[in-house]
Every structure is written in structure tokens, then in C-alpha cells.
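The form predicted alone is given below as one chain in C-alpha cells.
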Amino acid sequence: MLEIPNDSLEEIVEGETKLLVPKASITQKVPPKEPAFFNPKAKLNRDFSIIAYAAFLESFKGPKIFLEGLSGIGARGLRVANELQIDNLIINDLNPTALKMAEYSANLNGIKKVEFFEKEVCRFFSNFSKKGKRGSIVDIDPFGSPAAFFDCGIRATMHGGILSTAATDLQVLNGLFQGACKRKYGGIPIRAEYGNEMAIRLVLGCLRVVAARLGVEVIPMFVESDMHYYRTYVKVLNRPDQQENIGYILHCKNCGQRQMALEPRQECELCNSKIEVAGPLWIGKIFDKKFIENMLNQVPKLQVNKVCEKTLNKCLLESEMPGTFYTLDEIAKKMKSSPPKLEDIVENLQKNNFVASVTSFNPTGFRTNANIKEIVEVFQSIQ
């Protein structure tokens, strides 16, 4: 049984799963790392994981093995084992107290097929990097940057499996520390309204480069941006990637025009001003339309937050749209007027023969293939 005093712990239910958690992680504003780390605010993030993994497992034919590199008290892995159909749960953490709590929670839920490891992440993953031993779902949820674990995480993911990583070093990825971002992710961001999408594309770009070095292809299936973290879900295929999917975001601070391109340019094609360049980063699709549809089909079967379905419906609309988005405030500020309704701008762009949709990245954001001048003209027609 547990060695820590029981009055500092409590049982909660998340989804359909009972979890033993430190009381302080629920009562304090910032969850403490001792005796073990548990973030109740990340429930939404775990809900999305459950939906994504349910969608993946439904059509996956191989052995259903879930590997979790940094499990904490095991909340995510235990929910996967309890709420979905998997063959084996293997969780790892360097904190022995966290693992004891995970073991206790596994017993609470009657989860039998579970193994516990207490190793450094990459040492843990190296146990599962041989063919026949790899995980079909590999999950990495660190404090800060996941970049150090991309190599061993990819090696531990079987052909056709899913690798999901979370990043919480938001300041680095959003352009506050450009040098640190270049060192960790191999590209630089710029400060912009769509900074969260740029951050996720930097993470995906880094994953793509590491995978290419290993002769492996990664295909983004779903990404999620929340206040505290960015999360990516990629399918891993044991074949070289032949696609041209690494490039740059070119952003003109003067007129607001932006686009993705394979090569950087110096001048804005609309106003000839100097361009700011972000990257190298991922310029391919970030949502797989069929996978998002499958996720939406899973929602009614699961105990998840209502917000998930709303967000996924937005992901579905934007899955085939151009990269980067605009916000209502950004355009209204440019025109020195109050912003129109989001539905109106999307509808009017479509009426003018542009593609347009809302985005899951920002409540007032929209995607379109119209350039900034054309967007402004549509805005003016609504005023």
C-alpha cells in the first residue's frame, strides 16, 4: 500500500475512471510536484486524448499497446486502459510515489494488464524500440519542451501507430525567446495573432526533421491548442517522407498579408514592405479530415467535456483550409472600426467565391484563401 499519509490524498473520478490524487493538486492554484504531479486543469486535454485514441483504436488492426513516457499519477494511461479497449498499458515515471499512486488507481478500476517502469524517458522507450515490441500509441507529456524525446518516442512507435506529444514551453514557442526556440525546435517564430498555430507548426516541423533522419514519415492527424499547452497527434509510418512539407510563414507587419512558402522572401507581394519570416516549420496539413470525423463519431460513446464536440466541429471545417488564420480584431483595428460577427465575415467571404471557415485556434479567428486587401473589402461591404 501507499507510504504517504492518506489524509493528503483523495479519490476523484475523471471520465469513467477513479483516480487517487494529491489533495493539494485540487486545492492549490498551481499543482505541486510533491508528492506527485497531477493537473486537474488538463482534464480537457486528457478528454481529447481519449477521443483521439478511441478513433485510432477502432480501425487499428495490430496489438493495442499504450506506452506513456511521463505518466505522473497515470491519469491519462489509466483512463485509456479503463475507458477504451487496449491489450496492455505500460507507464513510466521517475517519481516512485506517483507510480505507487498509479498502481493503487489501477487496482481501484480493476485494470489488470498494466506494467510500471521507473526510468529516464528515453531509457524507458529504448526497451520498446525493437520491431515487435513497439507501442501502437505512444504518449509524451513533459514539463516544458518535448523535443528531447522525439527521437526515442518515434523509435518506440510501431508502423501505423500514433505518437502524441505535449509542449508547455509556450513562451519559447510564441517568440519570446527566439534563440531557445531555434536551439530546441530548429526554427524561429514571430509574434503574431496566430502564434499558437505557428507554435504547433514549429513542433511538427521538428518532429518531421527527426523522423526524416530515421527514414520515417509522420502525418499529423489532430492538433490541439489550449491556454497552457500545445498537443500534436501524428501517425508514424516506416517509410521515407517524399513530401515538400517544411517551409516558412511569410508575414508582412505593414499590411498584414501572410502566406506559407517553401522558400523565404524579403518583400511583401502586396505592398513591397519588408517581410518577417518564421520557420523552418511544418507547412502541410495539420488535421486529417477523416480522422476528425472518426473522433466526432466517438464523442457520444465517451464521458467527455461538451466543449470537445464544438472544437472538433471547427477542426472539421478548417481541415482542408489554408494555413494561418486572421482574427476579427486584427482586421477591425486595421480599418479603425468595430468588428462584424464571425458568421457574417465567413459567409460573405464564401459569397465572394473565397473559401473560408472558423478555426479551433481562436474564438474570433477565421481561415480563408483571400488576401488581406480582399478581406478588408469584404469587411467594408458588411459595415
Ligand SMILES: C[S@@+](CC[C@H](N)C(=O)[O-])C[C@H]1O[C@@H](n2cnc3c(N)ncnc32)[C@H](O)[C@@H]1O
Contents of the next structure:
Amino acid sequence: MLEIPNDSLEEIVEGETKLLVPKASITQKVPPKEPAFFNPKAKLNRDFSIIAYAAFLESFKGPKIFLEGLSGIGARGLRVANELQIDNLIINDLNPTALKMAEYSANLNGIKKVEFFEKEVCRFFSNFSKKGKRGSIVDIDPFGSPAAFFDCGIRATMHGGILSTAATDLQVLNGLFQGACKRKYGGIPIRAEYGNEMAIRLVLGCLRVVAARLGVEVIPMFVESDMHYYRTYVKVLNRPDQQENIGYILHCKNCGQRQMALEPRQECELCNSKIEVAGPLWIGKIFDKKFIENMLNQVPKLQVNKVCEKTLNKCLLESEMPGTFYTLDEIAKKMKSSPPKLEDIVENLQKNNFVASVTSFNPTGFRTNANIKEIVEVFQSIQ
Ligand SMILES: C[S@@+](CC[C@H](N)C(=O)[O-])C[C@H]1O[C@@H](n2cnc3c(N)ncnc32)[C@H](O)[C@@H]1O
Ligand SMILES: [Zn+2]
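Now that you have shown the form predicted alone, what about the form predicted in complex with the ligand?
And the full complex, kicking off with our chain again.
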């Protein structure tokens, strides 16, 4: 049996699940990688995972198998097995101590249908890439960029299944190292207020390109970000994608106008200044409205942070809105005035026959199909 636990470990409860974790991961600002990695601050994103997987599992008819490629001490997978209804949990990590701790925690929670693998993540996924052996939920949660694991992750996801990924290489995705972003994700970011959405679109764009190469379609269901990570949840379908969802964000730093388009352009359509171009990246939808509604329906049944429901309500409002958003500060700065209330600007844009909503990406952000001149006019009308 397991020698674990020892003095450097302790039991905690996250959601409804008991977890054996390194004490240092609770007390230190940056959780250590030794003896095993656990980030208590990632509880919120694990809560969102629980909600997203619950929404998916409710209507999924096939075998309910969760493949976790980089499990650490098993926090996400064990929560899924304990808090949701799945048939099998299969977890993998290169760190044997993390796996021992996961095994110990599985026992604590009485989780029986669980298997453990200690392989390099792509070797692990390759074990499950044959039809009939694939996972219905597959998660990729590495340190840094997940891009190297997209190919094997997609191959290990069954038709109709969900592939979730996390990226924590923020500097690369936010435009500090453009060359690195081009190499890893195939697209270039620019610095902008909506940099977090751009990062998510770069991740999705890369996923789409890898999937297309494999003759597979990926459809974004839900995306989520905070200061430290970008998470995406896509449905995987074994059929070629017919829609063209790869394009560019065109941003004029002179007047503030921005647009998503299939082709890059040189000049701003409003002020003729030179445009900055981000991409190629995903320009399709990033939320599936029905899926978000299903997630919201799951919330009352689950032990998750209250913030999740608030965020999901915003996701619902923005699910069918145009890509990229503006912030109150950005417009107010341009007009050299103080920013109005967010509700007022959204309401007044709508009164002027534009579509408009808040966004989950930024507390003072709003989406609209009005162009920058029209937004400024609406701002002026409520000053
Ligand atoms: C960010 S942590 C995972 C956290 C975990 N998913 C959670 O929610 O608590 C990344 C994990 O990947 C493992 N790892 C790193 N490189 C790996 C590789 N090439 N193959 C398998 N596991 C790897 C590390 O040991 C570490 O536990
Ligand atoms: Zn312009």
C-alpha cells in the first residue's frame, strides 16, 4: 500500500472532494513542483471544469471516460469522478509522487473505477487514440503552452467528446514575444485591451489548424480566462470542418476601430491609418449559447464558487455578439472624459439599434457591432 501521507502533506477538501496535497502548495505564494504540483488558486477553473463537464455529460450518450493527460495530484480528475457521474477515470502524470497522492485521494473518496499511468503525455494519449478506446472528456493542463499536445489530445478524444486545454504562457500569448507565439500557435498577437480574448482566439486557431489536418472539426463550447491562464473547451467531431473560421483581427491604433476578417488589410476603413494585424487566429464563435445555458442549469446542483454563475450569465449575454470588445476606460481616455456606467452604455447602444452586451473577459468591457465613431457618439449622448 501507499507510504503516503507524511508530514509535508495534508488533506483538504475542494468542492466535495478530499485531496491529499503538499502543505507547501497551500502556504507558499508560488506552489512548488516538488514533491508534486498543486495550485489551490486553480480551484475556480476546476469549478468551471466541473460545470462544463456536467453540462456535457448530461446529454452525452456514449461511454463517460475522462482522460487527464497531466493530472498532477489528480485534483481535476478526482473531482470529476467524485462530483459527477462518469464510468471511468484515467489519469496520467510523469511524476510518480503525484500519482501516489492521487491514488491515496481516490481511496479517500471511495473512487474505484480509476486507472493510473506514469507516461509522457503524448505516449499516454496515444494509448487511447484508437477508435473505441478514446475519452469522452480529455484534458490538457500543462505548465506553459498546451500546443505541443493538441495533436495527440485530439486523437484521443472520441467523436462528440470534449477536449479542454489550459495555457499559462501568458507573455507569449499576450504579445511580449511575438516570434515565440508565431512558432507555438501559428499566429501573432498585438497589444490591445482585449488581449485575453485575442490569446484565446490564438489557442483556438491553433487547435483548429491541427484538427483540420487530422480531418476533424473542433467547435468552441466555452472559454474562460483570468490573470494566470486561458482555458478552452471544444467539442470534437470526426468530420472535416467546412466553415472558414481562421482569419485576422484588424486594429487601428489611431482611431481605435477594430474588426475581425478573413483577410488582412493595410488601411483603416474609418481613418485610413495603417492597421495592426493579429493572427491568423480563430474568428468564429467562442461560446455555444445552448451549452452555456446548460452550464447555468447545472450550477445549483454543484458545489462551486458563486462567481461562476455571475461569469456564466455574462457569457450567455455575449455568446452571440461580435468578436473583440471595448473598455469604458479606453473610450473615456480617447474622449478625455470620465467613463459612464457600463449598463448605461450597453443600454444606449441598444436603444440606438446596435447590438451590445457586457463581456466575461473584462469587468468594464462591452461588445457591440457599432464602430468606434458610433460608440463615441453614444458616449457623448449620455455625458
Ligand atoms: C499544471 S500541472 C497539472 C495540474 C492539474 N491538472 C490540476 O488541475 O491540479 C502540470 C503537470 O504536468 C506534469 N507533466 C509535465 N510534463 C509532462 C509530460 N511531458 N508528460 C506527463 N506529465 C507531465 C507535471 O508533473 C505536473 O504535475
Ligand atoms: Zn482608424
